[in-house]
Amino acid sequence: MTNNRDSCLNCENNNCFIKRYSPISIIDDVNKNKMVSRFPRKQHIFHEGNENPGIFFVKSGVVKVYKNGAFNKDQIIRFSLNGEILGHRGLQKSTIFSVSAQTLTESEVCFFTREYFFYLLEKVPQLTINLMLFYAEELNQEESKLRDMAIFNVREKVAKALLTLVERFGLKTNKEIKYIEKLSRQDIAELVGLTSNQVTKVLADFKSENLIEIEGKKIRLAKKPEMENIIAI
């Protein structure tokens, strides 16, 4: 990891949570209180159960956020992209991370201490309001995921996983799911509570039905409407 003091005002990441909701008058102070670290692919930013020293924001790259579940089986909660927040689940009084975060690509991450971030929340009401809305939206998504995992069969869960990746990352012009080559079949399985063998089998079925095209770890979504029909409820 290396420290960096690149100016927030010159940062090309316009999706930054703090920049979007803070007045420009405070950005210089924000810049002075941040630390930027670079992480190679497949490196942990923090681990579940460790003490949380502060809050993180993804400056660039893709980060997998996951939780250790029953029988030591991981459950992916979400993928965080440019400008998005990390470590907010460790801001409770216990100050312990309840999830882990690992890079899927080479990434840069901005860090602020707990004390400074709470200072920002007190000083910038717009930031506080939007953090509250972020928590509400995240809770809504988790409730929807719990419902889907309870009622969907294996085929529907794999379709849901692919569509979730499309919604999160988008499609290339050739209909290939972006960043899909960075994910293992186990990653896809952990997104919807399956095993890698179950995912591999259903993907083969989808391929034989011409719903998707597979080339190595790359997946092209040939018929998105038909895939959406699989999980229509």
The other form holds:
2 protein chains.
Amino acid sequence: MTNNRDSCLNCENNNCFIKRYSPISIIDDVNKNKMVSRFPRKQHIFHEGNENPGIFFVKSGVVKVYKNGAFNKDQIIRFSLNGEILGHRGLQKSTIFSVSAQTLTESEVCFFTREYFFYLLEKVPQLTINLMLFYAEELNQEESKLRDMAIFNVREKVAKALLTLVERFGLKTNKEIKYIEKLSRQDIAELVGLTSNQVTKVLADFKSENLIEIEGKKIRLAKKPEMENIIAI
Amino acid sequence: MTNNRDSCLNCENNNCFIKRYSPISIIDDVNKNKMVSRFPRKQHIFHEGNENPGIFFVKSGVVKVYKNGAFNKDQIIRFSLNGEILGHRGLQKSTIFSVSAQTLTESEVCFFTREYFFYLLEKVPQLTINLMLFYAEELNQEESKLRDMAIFNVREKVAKALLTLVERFGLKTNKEIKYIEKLSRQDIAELVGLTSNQVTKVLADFKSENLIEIEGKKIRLAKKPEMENIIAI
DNA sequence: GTTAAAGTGTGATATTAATCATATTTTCGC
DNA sequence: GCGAAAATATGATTAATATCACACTTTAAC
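Go ahead and give the structure of the form predicted in complex with the DNA, now that the form predicted alone is out.
What follows is the entire complex, opening with the chain shown before.
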């Protein structure tokens, strides 16, 4: 059944780790062990603290990954999209989710059980090595982020949040940050450890300095180089 | 030559990833490709930005791993000791060190070239999988740290730094934090993104509240539960 | 469409944190 | 053991941030 319309072979997500690093010969088997689910907007895919049954891949849509913090101050870890691995942080010895994942848009998600995925890792060393390298890269990024959060003030943090979103989602031709209308001020705040109040104020500053244009939730980044200067070190 | 006194087989570091997950049959080969170096106190093992020739393991001693930040504000990433892997963040696609490593005490370090280590990874899937799991665990810890730094105030950050050191190094029977006399106020500050000045002040507060006892650089954590309450969520 | 609820914008005020100055102590080389 | 240099402790001052209040706007439910 490798030629049905849901087969990995027909999947447009060439970003998918499994597809990129596994031999064609095993894809049929992968496909048989795959479970695809569809989630509407604002739904949880999994919750921090719950039992982790396996690993997910984002087939389509945008997913917010975050960690619960004290005093209702959550921390957004990343946004996942376009075939990216999801819940890979759950691939540790503990089988408890250390993060939560919630859809920002309607999304399709592929799922594999822990058992099957570990079987695959044993079988395909290149998959394992590349997954390891991916982790190393993520670890470096997290550390840069940590350093930034330790050093930046409120204004710089908001600039950082906007530039992070541009890097992740990209700009439309009119310079509007893609998907930003799906995010609340609270979401932007939780990317960089601020309150929604602080974000609103700095955004108002940026607007009055003509660095950005605001239209409801939409934000157009008129002057990206100037914004980058704010956090230049 | 597997029975010389420097052989991995005789090494007391059972924490060592290679030794733990590789078959005995390969250890002889590992040993031939190993280079052991000794570093005096306060020496650099490698520098951020330099070419990364391979991977290290801490055979003995305590090593500080840190990242350069703006305005002389470095960020301490971790302390490595007792057979732990070092420079694993360099095992990414880029061959440039993203961190620096400096000894806090006299230390012995084992080194393998990139080429040999990747050869080993291809050959020993269990080593690769367990290294990947180790990364996943580190990534989770980094994310918790990131969240904490985003949420904690100065007082809470100092409490967090002390508890991190206790977790890492342990307490002596007199409740003194091990190795803390090797760290400056600046080091403690760089663990949690503060200045040495701020650390000094909060430590004075903790002392006057009888949470800790200070004697030069030595700190005894008299009331660990109370300290933990400061950062309880 | 109407209404309630949630989210956003903005100012005032209280609190916290950063910076500087300087005294004191500790460390290190000779 | 002595002197210089570095690190640490502490107070005063200035700057930045957090918090609250409340008006306004948008969103969602009925």
